[in-house]
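Form predicted on its own, single chain, as structure tokens, below.
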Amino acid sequence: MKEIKIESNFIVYNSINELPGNIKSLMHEAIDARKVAYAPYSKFEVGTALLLDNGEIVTGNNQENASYPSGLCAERTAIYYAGSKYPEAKILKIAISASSKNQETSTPIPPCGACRQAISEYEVKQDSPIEIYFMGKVGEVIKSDSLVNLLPFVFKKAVL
């Protein structure tokens, strides 16, 4: 038997105003996407903006459905669109903003498990890390240098 110790490191910005200029702009794109999310059931709105290596910015937001499993998260909406529209482009950075109409979201909200798996798929596909920035409606912003930092044991095609 052996023990494995895994360490994750994050950078925490006190607010969106502390972000580097290009990331601040990307987060504002995510906020704008969040504001038009379709979330009539959960009242939990999420917006995402991706920066691609070709300079394009792709946004997405969560799209709910009365049949809950039929909806799609903001991150996967944007990632799958980017993969369809720009199949050769690499995703460099992801900005995520989430808020609830039921309460103030002032703590950073990371991607859910399904979205982590989708981000992982693209990190593996492009063989390079994707920086992830996430926040609530207000407050701190957390930066992760890659998805592997959030999900150290990734499920990937090599195991299939």
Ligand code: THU
Second form
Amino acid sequence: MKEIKIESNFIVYNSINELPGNIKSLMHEAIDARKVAYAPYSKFEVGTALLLDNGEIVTGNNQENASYPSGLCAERTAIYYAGSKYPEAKILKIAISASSKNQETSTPIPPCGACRQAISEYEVKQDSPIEIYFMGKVGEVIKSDSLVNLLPFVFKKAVL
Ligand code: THU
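Please supply the corresponding structure for the form predicted in complex with this ligand (the preceding block corresponds to the form predicted on its own).
Time for the whole complex; same chain goes first.
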């Protein structure tokens, strides 16, 4: 037997104001999307903005449902729309902002496990990494160079 060690590096920005200009704008798009999320049940609103290699920005937010499991996270709403509308485009960057109506979200909120798996599919499909920036409502923003940092033992189509 052996032990293996997997290390990941992340950049932590103190606030949205520290982000490079183009990422700051992308995060503002995510925040705008977050503000119109449909989350009447959890009161937890998430917004996502994607920058594609064709220059388009695609946004999404969480869409909840009275039948709870029928709802969908912001990240998947956005990437599935991007995948359907621009099937040939690569996703370069993803910005995510999350905010709760029950408490102040001042720590970075990462994408959930299911969304990590879904984002991974697009890294495999496009054969290039996707930069991911995530934050709460205020405070620090974490940057990951690739989804792989967030889900090291990802399940991929190569094994099917
Ligand atoms: N949610 C997202 O939109 N993205 C995530 O990565 C985590 C959770 C949504 C789903 C649900 O509408 C609400 O946040 C509470 O879980």
